[in-house]
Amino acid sequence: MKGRKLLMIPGPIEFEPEVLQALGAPTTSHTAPNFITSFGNCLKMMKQVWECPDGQPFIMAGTGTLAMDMAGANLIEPGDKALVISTGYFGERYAELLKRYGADVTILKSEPGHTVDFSAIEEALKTNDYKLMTFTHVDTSTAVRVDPKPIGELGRKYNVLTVLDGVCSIAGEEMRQQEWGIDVALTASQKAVGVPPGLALLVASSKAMETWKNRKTPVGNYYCDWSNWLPIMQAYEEGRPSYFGTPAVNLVAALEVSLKMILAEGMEKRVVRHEALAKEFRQKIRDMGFQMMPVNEESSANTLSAIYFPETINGSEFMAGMAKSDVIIAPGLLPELKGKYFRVGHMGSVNRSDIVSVLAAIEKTISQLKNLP
C-alpha cells in the first residue's frame, strides 16, 4: 500500500507522482513563454491522443460537464433536431443540457446494461431530420461501453453532427476520431486522461467548426463560445500569448506531462492493457459470485465496472465494510438502482497490483460480512 487509502473509483483516479510534481510547482504567467509552449504543446498532443490530426482542441478551466456544454452551445441553434442515444445517467443529462439551447430532442434510452439496437439509431435517423447525435461512449453510471465507429458511420451517412461523450473513455479505451468520423469527442482530465481534476478537454473536426461558423444565431453561453476561445487555442498553438480567460496554468502544466506519458505508452499498448486488466477484474468479480451490469463483454468498459451486489449481500453493509478497508470504491450512480451495485473505476496509470488490491479488499469485506452474526 502507499500510505494512504487505494482509490479505485471512476474518477478521479491514481495520479503518477510526475503529473503531481507539475501541479505542484510554482505558478507561473499564463503569458510566460514557457506556458505559451506547454499549452501548445497539449493541444499538439491532444490530436495524437484523440487521433484526430486535423482537429480542433480545445483546453478549458472546468468539468467534463463544461466540455459536454461547449458542444451543445456551439453547435445547436434553436429548432434544431438532436438525437441522444442514452445508455445511463450522462445521456439523460446530455438531451436535458441541449433542451437548454432550444434543441428539439429525441431519446433512444437502453435498459441499464444495454446499449441501444444500431437498426433503432438508423430508423430514428431516416426518419427525422437530425442536425446533432450525441452519445456516450462509456456511460460512467452503468458501464456500458458503445462502439464509435458504426455511429460515426451513419452520422456521415445521414449528414449529422456526431458528439462522443468520452468523458470515462478517452486515452482508456479506443478511440479514433478522425478515421470513424466522429465530429466532437470532449472528456474531463480527472478520468484516463491522467490529471487531477479542473480541466475539460474537447477536439473537433473541421466539418463541427464549419457548422459553428455558420450560425444564424449568437452562441447562447457566453463563456463556452468558440468565438471566445479559439484565437486563445490558435495563438497558444502558434506560440504566441493570448488572453480570455486565466487558464489553468499548473492543471495545463500536469496535463502536458500526462499527455507525454500517454504517448510514449502508445495508444494501442494503452488501450490493450486497459483492456487486459479489465478483464480480468471482471472474471475474478465474477468468481465471487457477483454480477456485471452490462450485459455481455462486448459492452462491458475497460475503464470502470458496474457491479449488482448478489442477494446473499446488504449493499449498504458492504459499502460500509469497504469504507473501514485501504481501497476506496463508488456507489451506483442510477437513482432507480442506486443501493443494488456499486463501482470500480479501473483506469489511467491502474496496473495489476492495484486490481489485486480491490480485489483483497471486496474479498476481506465479503468474508467479514458472512461472519456477523
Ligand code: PMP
The other form holds:
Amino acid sequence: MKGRKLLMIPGPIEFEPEVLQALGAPTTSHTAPNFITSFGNCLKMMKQVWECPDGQPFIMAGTGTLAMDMAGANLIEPGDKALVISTGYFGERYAELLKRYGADVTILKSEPGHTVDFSAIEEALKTNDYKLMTFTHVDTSTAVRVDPKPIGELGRKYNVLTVLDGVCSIAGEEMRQQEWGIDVALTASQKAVGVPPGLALLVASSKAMETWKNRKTPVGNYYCDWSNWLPIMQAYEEGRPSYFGTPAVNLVAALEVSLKMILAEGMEKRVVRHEALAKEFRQKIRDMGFQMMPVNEESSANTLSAIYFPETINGSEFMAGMAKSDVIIAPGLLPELKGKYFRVGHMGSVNRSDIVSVLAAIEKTISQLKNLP
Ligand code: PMP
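Form predicted together with the ligand, following the form predicted alone:
Full complex below, order starting with the chain above.
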C-alpha cells in the first residue's frame, strides 16, 4: 500500500488482512446464531492457545488493564496480602491496582533490565501469608522476560495464586498455563494475539474460580464481577444466547479469525518464529553498537526489544530521524530512563522482511546523524 508505514511498536502491531477484513464485515446481533458460534469458538481456542484445557476463559470489551483489573477485583478481598514481582512499569501498575481492592501489597522490584531472584521470591513466600502473587511475563517497558515455570511451582508449593500479566507475551512466547500451574493468564487483543485494540482476554484456573466462589465479601467492581460474566461465557460456549453487556461484536469476529490463524501455525512453531526473529534482531542491533536493556539472553523477550542509545547518539535526534522513515518505533517507557532508550516490537504477524526493514531504517538514521554538521 502506497504511503503505508510499518508499525513496529510493542502493540498495537501490524494485523493480518484477513483479521481486518473480519473486523470490517457487517455487524451482527450479539444474539445471532453465527455470533454465538464465533464467540464460543474463541473461548475454546483461547484454552488451546493458553494451553489451559480446564481453564475458564473470559472475553471482555476493554484493554489489557481491564483484564488485570478483572483478576484483581475477583480474587482480592480487603486485607488480603499480595506479592507483586515487578520488572518494570506494568508491575508497578499491578501493585497500584491491587491496593484499590484493599490488598496489603509487597513489591519485589528489579533494576531495569534485571529480573527478581527466585530465591528472594521464595523467601518472601516463606515468611508471609500471601494469597496471590502477580508477575509480568514480558514487561513492555524493559523487554525483560520472566520464566513463569518456577513461579508457578512456587505458587503451588506455598499455596499462593499466581497471576501472569501476559499482555506482551501470550501467543508470542511459550506459555503453558495449566502445566505450569498459573492461575490467571491475561492479555489484550492488540499484541501477539493479533487483533486491533479493544478486547481484554483472560483464562482462570479452576483454583482461581474456586477462590472467587468462596469469597466472603462482594466483588468491589460491578463491571468486572465474574458473577455477571461467568454465565455469559458459559452460555456462549454452550451455544446459547445471553446478555450482560453488549460484546464487541466485530472484534470478536476478528478474534476468531486470528486465533484460527495462530492455531493453524501452531503455538510451538509460532514461539520458534518469534525466538528466531528476535535473536537475529538483537544480534544485528548489538553489531551496530547498541546495548540491549535486558542483561542476558535468557531474560530477553522475543516479542519486543528495549535498546539503550549509545553515548554517541542523541536520543531525541534519533527518534526524530526515525519518525521520517517508513518504520514506526516506540520511545522508552520507564520515566527514570526517559530519553535513554527506545523500543521495537516484533510480535504477531512479524516476518523477516519487517526485521530487515526496521534494521535498515535504524542504520540509515544513524548514518544521517553521523553526517550532521
Ligand atoms: N501489561 C503489559 C505488560 C503491557 O504491555 C500493557 C500494555 N502495553 C498493559 C499491561 C496494559 O494494557 P492496555 O494498554 O491494553 O491496557
